[in-house]
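Form predicted alone, single chain, as C-alpha cells, below.
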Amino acid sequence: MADLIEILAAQRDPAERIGVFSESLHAEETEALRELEKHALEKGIPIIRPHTRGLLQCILEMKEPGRILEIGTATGYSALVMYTYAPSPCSIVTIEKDEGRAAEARRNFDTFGAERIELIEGDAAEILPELTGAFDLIFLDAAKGQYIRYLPELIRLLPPGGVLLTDNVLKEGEITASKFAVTRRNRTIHKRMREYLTAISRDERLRTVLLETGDGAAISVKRRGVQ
C-alpha cells in the first residue's frame, strides 16, 4: 500500500501530492465500518473521505455532542462514523430523501445496533422546518444545490457554540472557477454553492472557515451573544 501511495504520489502536482499523502494518515477506522465503506464504494454509492472521517472524529472530540443532526444519510456510513467515535452516549437524527438509500441506512443501523440513530426519510426542506430543540453538532452532506435553502434552518437549530461542518463545498475545485468555465448543466449548483459559502462567510451569526481536506468542507460556529 506504501508503495502505490508513492507512485500516485510521483504521478500528481504538488496540491494533489499533499492529499494522497494527508489520506494516507487518516487510518483510524473499524472494521465493520472498514466493510460498510468497501460496500458503498463497490455499489457507486458516494460517502465521507477519509479526510472528512478525521475531520468528524477530530470535532466529536472537541465539541463532546450530545444531539447531533445529519443531512444526507446514504447508506449510513457517516452516522455511524460518528456514532462509533462519539465520546460520550449521543442521540443523532438523519435525513435521507432517496427511499432505497433510506432502507439500506436502516439495516446497516440495525446490524450496528445502533439504537440512538434516528432516521427520518423525506425532503430535508420540509422536515428541518418540523424540527425542534437544538444540535451540538450539524453535518451537511447532501444535494449541494439544496445548501442554501436549507441554511435558515440549519442556523436556528444550532445553539451558541454550536458547529455545522459542510461537505463538498469545492466540488473537485469547479467552485472556484469561473461559472464560464463550468458545463451549462452544473452552473446552477455553481452558482447556488456559491451563495452558499458567501452566505455562511458573511452572516454575523456565525464563524466560518473554508478547508481545502477532501473535497473542501467549511466549519461554522454559531456565535455567542449575537441574535
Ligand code: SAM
The other form holds:
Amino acid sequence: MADLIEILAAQRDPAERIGVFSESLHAEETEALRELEKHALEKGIPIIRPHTRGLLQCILEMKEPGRILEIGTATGYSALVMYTYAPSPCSIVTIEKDEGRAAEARRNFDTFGAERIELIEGDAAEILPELTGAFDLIFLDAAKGQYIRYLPELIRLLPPGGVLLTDNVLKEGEITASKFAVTRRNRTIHKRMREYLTAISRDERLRTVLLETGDGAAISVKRRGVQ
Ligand code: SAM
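Let's compare: the form predicted alone is above, so bring in the form predicted in complex with the named molecule.
Below is the whole assembly, all chains and molecules, this chain first.
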C-alpha cells in the first residue's frame, strides 16, 4: 500500500493517477490465469489488462451469456477469463488469424479443459459472414483499423439486449487528438477508429457508452424492438 501511495503521489496527471489506482484494485484472477497472463506479457503479446478483465467479469454476471463470440484470441487469455468467470456454462467461439498464436491458444484451451471454446483460425473479415445464430456477448479485441468493417456483421450476430464490448478504443487518448497531431503511420487507424466510434454511438440499433479508463472501452447494447 505504501508503494502504491508513492506511485500515486508521483503521478501529476489525474488521468494517469486514476489509471494506476484502478489497476491496483485488481479484479479477481485464478492462479492458472495469472500464469497465462504472465507468460503472454513476458512474450510481449498484447492481452487484456486488469481493468478490462474486471469489465468482462461484471458484464458476464449482468448478462449471463449462453453464447460468446471473441474476435482476437491471441494465446487464449481473455477467452479463458470469460470461460472461467461466466456464471453458468457458456460456449465461446473465438477467432485468431495468427497461426502460431492460434496453436498456442489451442494448447492452453486443452490444458484448461475448456471443451466449450471453439477456436476458428483465419481472418475475421472472412469468418464473420459465415457465422450463424446469435451471440449474447461479443468481445472485439483485434486489429483496430478493421472494426468499422466488421460492424454490420457484429450487429447482425447480436440478439436484442446483446452486448458488444470493444477494447482499446481510445489508444491512450490519441483518438481524441486532432488528426494533424497523429503521426502519418497512425492516421488511417485514427480515422477508422473515429469512424467506428461514431458509428456505434449513432447507430439507432445500439446504445453505446465510452469508458475512459484503461485504454478506453466501448460498451454497446443492441436495443430491443428496433430492427
Ligand atoms: N483478446 C486477447 C487477450 O486479451 O488474451 C488479445 C488479442 S490481441 C490484442 C489481438 C489479436 O487479434 C492478435 O493475436 C492478432 O493476431 C489478432 N487479429 C488481428 N487481426 C485479425 C483478424 N483480421 N482476424 C483474426 N484475428 C486477428
